[in-house]
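Only one chain is included here, represented as structure tokens and corresponding to the form predicted alone.
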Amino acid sequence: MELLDFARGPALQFGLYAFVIGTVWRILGILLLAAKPDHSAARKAGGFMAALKVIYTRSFTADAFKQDTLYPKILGYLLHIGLFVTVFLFVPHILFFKGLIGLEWPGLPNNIIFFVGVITAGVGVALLVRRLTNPVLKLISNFDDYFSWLVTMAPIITGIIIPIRFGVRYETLLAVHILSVALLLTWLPFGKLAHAFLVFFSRGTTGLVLERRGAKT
């Protein structure tokens, strides 16, 4: 119980803070960079909806690019559609946001979130494998790209590994469980996870220069 109670306690706490304050100062040295200053004359002025229009249509692959980045396309979207439901659709970490922000949401039933873990387990394992097996990847990839993979699918393993038990207590997975939690949260602002929120910001930041300069996007 004392792995659990520190698990629960201080591990989760810590990394909440960390998660809060390290985007709020990754976003802030966003924000305060100072702008280069640009002599053109503006050729469009899109403002805010050229920002918007670049958020969404860097969503979606270019018709040049469909055939040979569709595989890795729909393992993206799955991963990122497993997590977002294994995060928010289960009902025991619906209770943990209500506990947090007070807010509460209908859920899934235990088996669905179940069968979606491990799809997404899977998902996440076949990324991996396309990483170290194409010659592009690989060459570019760094350890922030492997430690955010192990960190991002640390949870969803061992959320997977909690009703199977494989002879362990209860409590130790639910601890190792939290704990994976807790630095996957410590480490999502100041790695490449972060694009989770700075993607808006670069391509939104994309779409003003592309539109200033009149650039098609």
The other form holds:
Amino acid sequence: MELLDFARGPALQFGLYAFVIGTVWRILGILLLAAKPDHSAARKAGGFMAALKVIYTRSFTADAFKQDTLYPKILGYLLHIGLFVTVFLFVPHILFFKGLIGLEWPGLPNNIIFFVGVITAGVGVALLVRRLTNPVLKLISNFDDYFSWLVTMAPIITGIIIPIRFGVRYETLLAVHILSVALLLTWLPFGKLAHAFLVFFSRGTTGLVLERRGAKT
Amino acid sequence: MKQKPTLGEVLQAKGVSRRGFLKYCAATASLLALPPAMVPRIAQALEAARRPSVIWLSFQECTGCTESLTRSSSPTLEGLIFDSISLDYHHTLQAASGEAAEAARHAAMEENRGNYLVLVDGSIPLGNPGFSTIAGISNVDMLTETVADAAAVVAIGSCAAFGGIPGANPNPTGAVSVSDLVTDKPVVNVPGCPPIPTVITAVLTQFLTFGQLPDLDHYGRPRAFYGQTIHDRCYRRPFYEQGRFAETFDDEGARKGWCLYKLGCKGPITYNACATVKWNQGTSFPIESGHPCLGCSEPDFWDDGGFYRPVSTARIGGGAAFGTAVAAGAAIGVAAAAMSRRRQQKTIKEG
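Can you swap the form predicted alone for the form predicted together with the partner chain?
Below is the whole assembly, all chains and molecules, this chain first.
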């Protein structure tokens, strides 16, 4: 079996199954947890809208912190937008998703994807440098942070290298790219990258709790 | 033994002009990525070369490779050179049959011991010797006997090079490639379904000129012809970069000649010279005719997930498998939550 056959066959299959199993496991495991005993009366009636509000408002920095967090905030947005564009708007990726879920949507030209990919990789490196140079951030970082960075950046960097080649055969680079995606999918539900789907639950829960206490959100 | 005429003498007798001959030599040097300084050497060597003895063995094949080489619409210099080799055995083309044909093969092997070339098209069945026989001789026995004293072996077409369609899943005859069986002789793979005729003759020309086989890639293919992908040299590549794709075979994109990636083109992972050398005297190649590349010069192209499935489509199980994964994830999640609740209740009771 060639490396590419292994990558887009068993390896990707393993990654996708691990992703599906892990995601359903984590979501259900958290949603079915028993709520803490509630011994106080709510100041305000918590509701779905309160959860939605915090999901939205926490996407922006509070005024008091705007100046201090501007740099990481911009980098964070660039990284996430870059990941979205490169993953979901590159035509070969769209065809991959079409094969999985049967849905297709318009893509962007390759040179735009490549440009966004390079920017995203650069932003990723800048975020790593910040993590390594900021004393507080460095202190609170653990293996999960660094490994999650690695498995996120690997598909981006291997994807950028494919059109450049550097003398390596296309199918070898493609296989390495797909293997890096398989690793990302396998790790995503179990590490800090699980925020991709848990972020909405955690923010929503925060919204419900704060609403109940009558706090301004 | 009668001295065989040189290739130069044969071509001269067939009315090939010196200019035409040199043009062929220059084109061959270019195809083989050799410097222009090599053209006189190619010409000199080819003119002086005695007609090499070639034994062509056809096993599990469709004769498409022979057709590719012989069915050109007009006589070409490549064709003339092919005619000029001493094709001592080819059971599709030779007049002799039965015992006379086999006698011709044995005579050629005897007279040219250590110097003849063996060209093979078709895969070799190992499942049962009776699956494919010639004159009652199994393919594997004929190949083993014939290559024993050969100078080199050229596997013509994807069946001989990689097992091809006979070797496709579930490979009912146990088909294998030439290189699976021939390990003590130089083997050049010239895959394709069929291969480009120019590539076949260029490999022969290099052997006649330099007495050695061309530089090969990890699949045993001449790098000069199989060094780049179809996608790399495709004239539709700019459309791929611009994100302009034909969605169906008769939509606007197809009529405008946009990229065929979405229609399953295997150009990005197929190494061959179709986009540069082209077919039918350089007229066109499949993509130019509006059809995606099938990837026929790559191993197991027949089993590569379907001709019309895009390269980036995942080769993974269907919805049932994902349903099982969701159910497994749900079971683990419910179990984890239940354990957590038990722990929580226990803590409350104790606390």
